[in-house]
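As a starting point, one isolated chain is supplied in structure tokens, in the form predicted alone.
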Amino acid sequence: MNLVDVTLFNHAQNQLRGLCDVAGFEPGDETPSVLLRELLGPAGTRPLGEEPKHLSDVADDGTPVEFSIAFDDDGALAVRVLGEAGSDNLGDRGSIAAGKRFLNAVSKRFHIPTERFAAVADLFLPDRPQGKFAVWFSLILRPRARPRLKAYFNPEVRGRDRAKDLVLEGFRRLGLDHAYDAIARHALVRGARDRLSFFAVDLDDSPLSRVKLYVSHESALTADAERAASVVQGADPLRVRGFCQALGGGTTTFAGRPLVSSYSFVEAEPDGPGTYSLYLPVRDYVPDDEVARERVGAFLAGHGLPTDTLDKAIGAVTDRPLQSGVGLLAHVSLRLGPFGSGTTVYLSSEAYGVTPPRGPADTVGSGVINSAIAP
């Protein structure tokens, strides 16, 4: 089988369902696929051979969706789906009109409630959007579970001295009003290195759907990243410490791809935040995939997570040689909170492309060769 006869969705879809049966998902349960298929829209039918009409940015290559696999502590797995609703029209107003069709699809087919979607859309949705993107959907996916479903908004989408207040409004509108407060007193302290990056609703009725704000740190030591964390209870800054040191190999100063923290909120515990996670974005900090690999899995298994899982993961999205390329493991993450704690493990679909590996001497690399697609 060549590029020409594997579509988009053909391929996303292979992986998918390999992360599923890793993470234990009945045979034939098609619901992670027709949730992809209705993501992908129209870009999931182009074959990968022809250039896609719009280049995300949720992956390196312009592949708009991203795959991960959540090792709660204990023990449970998630598999979900980072992606941008494909659409026919090229611009940022085609891919809301295309992420509004999407969350119009599933909503109806899964009962999705959509109320906290309509309650910011304004704010975060304009008609001349600035930035790199508008709407992005995650797809949290658990065996025997029902699907749920996540929208991440923009907060420089109206420019970058607008982005407070869209997120000030945005969390007013949502019950939590003081939100914003403790925030910027442990994470907005390096003025402009400290940028606000997403803002994020569950798109459920439960007491415990999460709002959730991103903040993204240039050029940060591990002591911002303990200081980011020490506004939630339970978020232990010597277990932050050691994520940093583990996956960053030594690096003192993240001067590639920024580090990213995120705070989540509920309703049943609206005065402060309940969860905080911070986001490595590995693959800036890697010579390739199979140090990337050796990395992870050291971090997991000090935490008495399956390794195996993990390379069972892997060996569902590719079979290239890890040495190969970087990017594959895009970025892992850390969650601590009383609302749960775990790792996440962020895995490149790689459809349009493979990023070589870096000499030992690079920080950051740059630059795409074409993929191998397995048929």
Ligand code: TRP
The other form holds:
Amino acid sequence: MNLVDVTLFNHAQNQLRGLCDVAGFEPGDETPSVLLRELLGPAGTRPLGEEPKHLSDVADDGTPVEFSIAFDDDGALAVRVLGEAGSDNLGDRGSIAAGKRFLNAVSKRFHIPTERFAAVADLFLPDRPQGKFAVWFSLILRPRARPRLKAYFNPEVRGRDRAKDLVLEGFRRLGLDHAYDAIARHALVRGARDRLSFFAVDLDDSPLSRVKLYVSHESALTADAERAASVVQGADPLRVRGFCQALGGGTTTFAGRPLVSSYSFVEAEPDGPGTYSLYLPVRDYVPDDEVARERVGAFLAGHGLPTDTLDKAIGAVTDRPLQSGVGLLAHVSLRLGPFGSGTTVYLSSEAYGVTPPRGPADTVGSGVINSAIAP
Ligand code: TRP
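Complement to the form predicted alone: the form predicted in complex with this ligand:
Next comes the full complex, this chain leading.
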């Protein structure tokens, strides 16, 4: 079969199978594939050689899925798939309908409670959605555990000026009336440069299931992320600084794609966020994926985490030379707080394309200048 005849589902399924092998899944476990097939829907059946009907913002090349491998500090591993449900219809209404179709298809089969989705759906899924997406999902897969699901909504879906109201109302409906205030004081302090970027709910009914709010910090300094972290008990700002230095390679101002903070709340403890995570879009601060891999590897090794697992995970999604592109390693995140900490590496599927590596002169908006001249 010619490479361009491979379908998106085949391509992504191979990658996901490889990642699940690395994470220690039973070889015959078909759950990840079944979920992936449902998530991609009709988009999954298209050969890679055909233009996708919809270019998703999940990944730079329009692929509607992005993988990640989460390294808990205690050694556990999880594989995750962030994705936009596929549909036959173009446009945002199609994508909302596709999201609902996906959730219907999998919720009964995998015992996934949908109450929290239903509680906020009318708020975040209007008839005329604005912005880059309306609803995304993430599949959270751990060996020998039941799969879990998370739904992501866009606070700016009714326009940027409504974002705060939507988030306040979303929290209120989920029993977290006071969640917003502390975040606003620590993470929404730089005017228009701090924006509410995602509102996410775990589709789970345990008292520890989470509601998460994400804030993107445009042109942020490491100190901005440290301040954002400091609201969470047990999130050591020094670890945030070390993370930014290691992954940013000395970048001082993150002027490319933004640093993103997230806060998670559990109903059991509604008053303060229990976890802080910082996402660093490493692809904008390196010349190529080889440099990204070196930085991520050094950071993992410094925390006693296995770099060979990182290399195997990379090998599961691609066999291209890492120097031949940039963006395979899309983001890296650091999670901190009393419920445990960890590092997650986001890996692009690159189904539709690879971003060429950056030359030294090719620095617009990339932050590469920063890393080149930093001490
Ligand atoms: N592709 C988008 C971005 O990079 C959305 C996205 C995908 C994202 N995975 C992410 C954002 C992880 C933050 C963290 O912004």
